[in-house]
Amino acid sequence: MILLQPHSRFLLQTLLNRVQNLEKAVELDYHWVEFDDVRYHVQVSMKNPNVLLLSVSLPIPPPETVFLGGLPFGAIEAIKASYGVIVQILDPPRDGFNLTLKLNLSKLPPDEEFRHSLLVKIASVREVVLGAPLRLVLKHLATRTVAPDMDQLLALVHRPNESFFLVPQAEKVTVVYPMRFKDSIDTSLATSFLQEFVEARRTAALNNAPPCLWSPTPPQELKEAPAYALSANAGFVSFVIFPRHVEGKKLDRTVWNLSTFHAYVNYHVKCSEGFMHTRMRRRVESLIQALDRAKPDLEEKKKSPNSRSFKRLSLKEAKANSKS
């Protein structure tokens, strides 16, 4: 299984050829979208080269999911404990993004190692801003508490107009995805694959892995949601979270891991789509080949000056023949 990773990789590495190269003056100007569509956009001018404004948009949240100024609840809290000084949050942001980030590269740490790690932290920009809400939750879980002024089911956007909930507890938090793939094979695949991975949680190796549940219908826990976000062609996918499964820095990867489940299914759906298919195309050449083989060889052989030819008569001919 291949995890996907949290920071974007092309992010990283403009950033690491911008501080790189700080005494040179470009301009640059990128566009690109992520998966679960994510888009960014980095500006750089020449008049201000140590200056770098970072804008991310992102997936268009479902009515149920609670956004504050465009943004998850605690997304802006979790920026500034990030980043620093480093970092400011433009008011408003640049049309059609979510989040402006200005970035003052000239006072980044002068140390190699920590400067690295704390680019990696701003490339994954994606993961402390749609993850703030579900890491406030699993926060107060590792202290087995829930925030006072929670709800009992929580939806928090992770696609277009797709939303997973929460329901934090002070002992566990019950995480819940109705999974959904436009495509029907993909949702066969999908199906099974999931029917698998609740199968794999069995084994006695991932006996510490949080429980996980799958079923063709909503859970209990989803009886207070709305019915138009229950609509689901692969099931509905259920983790239990518990206290073990944050503790210290296992947080920040439970956080990135249940942002992106979805995404994690889809790329291995895709992935073993594609597989099938190089082995029906090999299983297809080999069958040609095979039939290729078996025709038989409807040229004829050139005759050589030397060579004689021999044709068999019948009686009559052979009598008639020795008549003449």
Second form
Amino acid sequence: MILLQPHSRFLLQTLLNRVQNLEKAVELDYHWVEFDDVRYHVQVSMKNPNVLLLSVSLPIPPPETVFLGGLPFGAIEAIKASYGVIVQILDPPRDGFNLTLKLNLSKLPPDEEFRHSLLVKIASVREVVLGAPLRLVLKHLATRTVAPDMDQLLALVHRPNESFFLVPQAEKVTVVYPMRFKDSIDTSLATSFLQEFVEARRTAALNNAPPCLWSPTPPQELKEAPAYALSANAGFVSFVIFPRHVEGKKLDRTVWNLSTFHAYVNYHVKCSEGFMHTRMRRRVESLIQALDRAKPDLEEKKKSPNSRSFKRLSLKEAKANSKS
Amino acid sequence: MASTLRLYLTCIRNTLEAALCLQNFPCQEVERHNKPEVELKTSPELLLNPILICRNESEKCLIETSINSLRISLKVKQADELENILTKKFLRFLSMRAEAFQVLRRKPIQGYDISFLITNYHCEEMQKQKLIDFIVQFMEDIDKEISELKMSVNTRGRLVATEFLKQFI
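Having gone through the form predicted on its own, I am curious about the other one (the form predicted in complex with its partner chain); can you provide its structure?
Up next: the whole complex, starting with the chain shown before.
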């Protein structure tokens, strides 16, 4: 799986299970965490088996982002637009969560396909809520306008206490990500990955993709950003989004890919490290085999059944014995 | 470039063949102790001249011999930041498994990336030629592994970037 999927697989599975066994009354109370500190809580009680309560907690927003009532601006409208009457927003949300939704599962549409796509959309609640401000800006870009009273430089949260920046204009939107990593190995791997982004954009096949730039210092779009937001150990990545990237069906994909860019890079850095470990372990095994070839005694062993001779074990055999 | 590698490895192989003549030698200072003299360096009459074989400024090999032990220290080429990190990670991975390798030293000598310590006991257990083959193969494998790791990082980076950007077309 190279790309991150917008719907939460566990949430989708839970919803599908519940919907298929609507007659059976069960008690459900699940808590789980997903990448970048997004927490979910699902609750179904025996008394009302048709009602499912879904609570979502978002990453802590840094001071420069705008959160109204605990949610990014435009989130409530986005929820109403995507889910319609099936979902009711509970006010106030559950303790410790930013949003609680009440789903009435008996009111789901009867058509199989429509029902499934609606459940997938509910499982993508993270994309709907966190991506709401970005979606608003990009929708205006598709009509080549700018939303009324929009700031010059917009900060949106994507990780706990960290944000990325948007410069919305009528003909294009520039998105700038300060990339931060805790580990120095992660930072070097990420830097080489990010430079590949710039290189890959130059190939002919990707001419229509958004232009991509990387710089170790803050680019000039971030002139007015607060100082603490400007330190990034793996540099700054900028994408320039044009109206052709957000027309029609592409809007959803673009919103998801841009909201989770940092998570995407982080995910692949970790995969890379895991792969390197596997390779190194394989190399160690092959080197030890080469060393074992240097020992002559292990090859010539003629054991007669009655003799009690001690065989000097090679490392592999010693390990196998200790395991059994 | 490949030709200097062959020369470098041949030189190291010849030096090791000459230097790997180790015999048991109990410690002169302390009774009933038997220590690798190359590590202690207390008695100059038991030590031979150390030999430094340089391939270029960034790659070299130091071979120090004594009567009962031999120490080989290698410095591996690190062209950029990424290779630096990969080399450190890989060699640390190997050094932590020094017990499995028997002839590897847990910590490299100051100024080098990895070190071997071969004692007379190792020479008694293993054939000298095959031991030298192992050391030379080890050096080739390190180079190969580092460049393959670097290439895998670059390939993965290219793939990741292409998949991401394709989503926008």
